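Read the single chain below, which is given as structure tokens and is the form predicted on its own.
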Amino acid sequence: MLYLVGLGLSSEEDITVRGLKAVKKSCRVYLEHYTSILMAASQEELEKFYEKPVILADREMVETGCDEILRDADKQDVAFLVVGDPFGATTHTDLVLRAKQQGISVEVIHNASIMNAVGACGLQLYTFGQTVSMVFFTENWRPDSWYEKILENRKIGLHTLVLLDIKVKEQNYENMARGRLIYEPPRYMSISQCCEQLLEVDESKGTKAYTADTPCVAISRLGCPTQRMKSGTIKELSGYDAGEPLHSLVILGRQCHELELEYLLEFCDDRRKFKQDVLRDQEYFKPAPWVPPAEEEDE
């Protein structure tokens, strides 16, 4: 059996009872280590809690070397641990498909993830649209395919969850070209950098999916004891120090319910200004009032 086990958001203790039982009886335990990280638990702490070794599975192992993960999983139990929920990344869907192609039974054990825990900021989950990912810009690579998704969400009034990039076990171009296994230090995108990139792309596009005054809520270390929220405009949050990672951002949609707004006011510096910012932003993409068709005159 291959077990895909969600670990939750923060601590080694966030695993479910069923997930822990699966880990305890597995012969090998892998920890996916590139789409996210457990913010309050190290590999050593996981090994102590599980009382068995944990193998770190980087992007290369999961995407190109998954035969090692699936080795003998038709004869013995293997656990593949994922921060958040197992299906929070499409890579894990691919792993399940490969297992089934080899006749390996798969059991998925779900857990909390950013995709549902984001409701802690006060915005209702069913008012969210497409989720987008913001990657680190480089001098020669500034992808902006996410912009159209934000535009689509905003046109129909829905909030947008923006997941911020992390870089774990990444090589620079020179080391990659020379075949040297030298890796860059881990990097985690901040709220301020995300907002700066949002503003840069909006300026280049000119279609105004959002503006510098569009209200947002910054989410830091969701699920940790040090969890923190901050409401403000994109421009204001571009200068915000959100502290230690991990960070996420929600761009508000036009349909912000009064209860959602009341919750967000707890996280802002100037309640009156933020409320005005939200009310002004609701005019963007607001549908034109319905006008009844003109009656045809009798001839």
The other form holds:
Number of protein chains: 2
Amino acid sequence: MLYLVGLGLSSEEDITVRGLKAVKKSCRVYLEHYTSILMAASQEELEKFYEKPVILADREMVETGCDEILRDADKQDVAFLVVGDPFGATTHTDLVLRAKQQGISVEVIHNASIMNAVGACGLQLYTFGQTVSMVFFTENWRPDSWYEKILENRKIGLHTLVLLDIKVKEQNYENMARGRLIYEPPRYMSISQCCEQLLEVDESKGTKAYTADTPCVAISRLGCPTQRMKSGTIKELSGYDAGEPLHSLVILGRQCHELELEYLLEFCDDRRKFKQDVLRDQEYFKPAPWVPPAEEEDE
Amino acid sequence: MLYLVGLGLSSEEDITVRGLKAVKKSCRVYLEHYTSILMAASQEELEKFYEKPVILADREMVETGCDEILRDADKQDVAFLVVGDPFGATTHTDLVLRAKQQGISVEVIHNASIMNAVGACGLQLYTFGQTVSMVFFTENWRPDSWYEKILENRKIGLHTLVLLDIKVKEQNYENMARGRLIYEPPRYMSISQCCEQLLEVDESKGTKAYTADTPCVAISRLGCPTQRMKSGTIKELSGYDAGEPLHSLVILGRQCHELELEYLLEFCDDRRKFKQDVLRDQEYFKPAPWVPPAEEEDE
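I would like to compare: after the form predicted on its own, may I see the structure of the form predicted in complex with another copy of the chain?
The complete assembly is shown below, putting the previous chain first.
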């Protein structure tokens, strides 16, 4: 059996009881180690908690070396651990397909991920649109396909969850060119950097998907004891120090009801100002008021 | 401390290790019992697993009787259990706000919910739009505000998760009128009924948010050992027997890539037909092809 086990968000104890049982009975345990990190537990802490070794699986291993992961999984139990839920990233459906092709049974053990736990900010999950990813801009590579998606969401009043870039096990150009397996230290995008990139792209476009005054919620270390939320405009959050990673951002859409707003006000510096910012932003993309159809004249 | 603990989707063992610890040390344990059900565990099974009584909390208790739940939670630990994740429904942010107003600390322990575990169908979570709810139609009440939302999602190529109605502890009109606390047996909407209601409303509108041939994925008992997926058109699924509850439905948007389609084909009756249905449906709402801007004449 191949177990795909979600680890949840933060500590080694965020695994489910069922997930822990699967890990305990597996003869090999892999930890997917390139799309996210477990914020409050290291590889060593996991090994101590599981009482067995944990093999780090980087992108190459998962995308090219599935065979090693799946080896003998038709006869033995193998666990593949994923931070959050196993179905956050596409490559894991690939792993499931390959397993099935080899006649290996697969059991998925779900867990919380940023995609649903973001509801902790108080905005209803029902009113989120498509999720976007923000990558580190470099001198020559400043992808902004997310801009159109934020615009699409906001046109119909929906919030946008922005997932911030994580660089784990990246080589610099020189080491890559020389084939040296030397990696840069991991990098995690901060909320302030994300907001700066949002502002930069907004300036270069004319479509006003959002403005510097558009309200957002900054979420840092979701699910950790040190979790913090901050409500503010993009401009305000571009100067906000959210502390240790991981960070995420929610850009508000028009559909923010009274109780939700009340909840967000708990996280802002100036309640009166933030409320005004939200009310003003709700005027953007507001549908035209309903006009009753002209009645036919009686005579 | 008030612990809000997500129970995940199916069995008593889907609670996280951290969540179980919180339950173990709480002096009162409430189970929210009206927005969803734990599919493979009864109240008795939970009590046996936790080794303590579990108090069922219905809508009245949560919405009017927060005081009872919060009683002494500043001095003792109280656990409030929610199927899925605690932030699926708004009323729980209300509970958090009330607790904070009374100076009670709150700790949230997240878990999987349909909102992220739906990724198990193989469609990327990034390309889901807003979620809609489908309620049981009655003779006089056939709400269809979800129709416009599906249209909005599909116009920009996004999938729609449809959550199906659950009726727990409902009174019929006679018992309500006479003030008799007699409740109807619980009812759970089936995928086939949902599809029939989709077809009925589609016929009455002219906007073609979807058609009878729009491809969907039917998901039943997500996260249970008996979990089943079925890909098919709305018309086909209106005659599909998905078995025991709970059921959910995903209506596809245009953004379904090759690997995702390959995954969905595992769940259909006729691979060739379903593939054609998907390709044909992708023509709806397709953006106009990009036309390069006219170059200025050199001379």
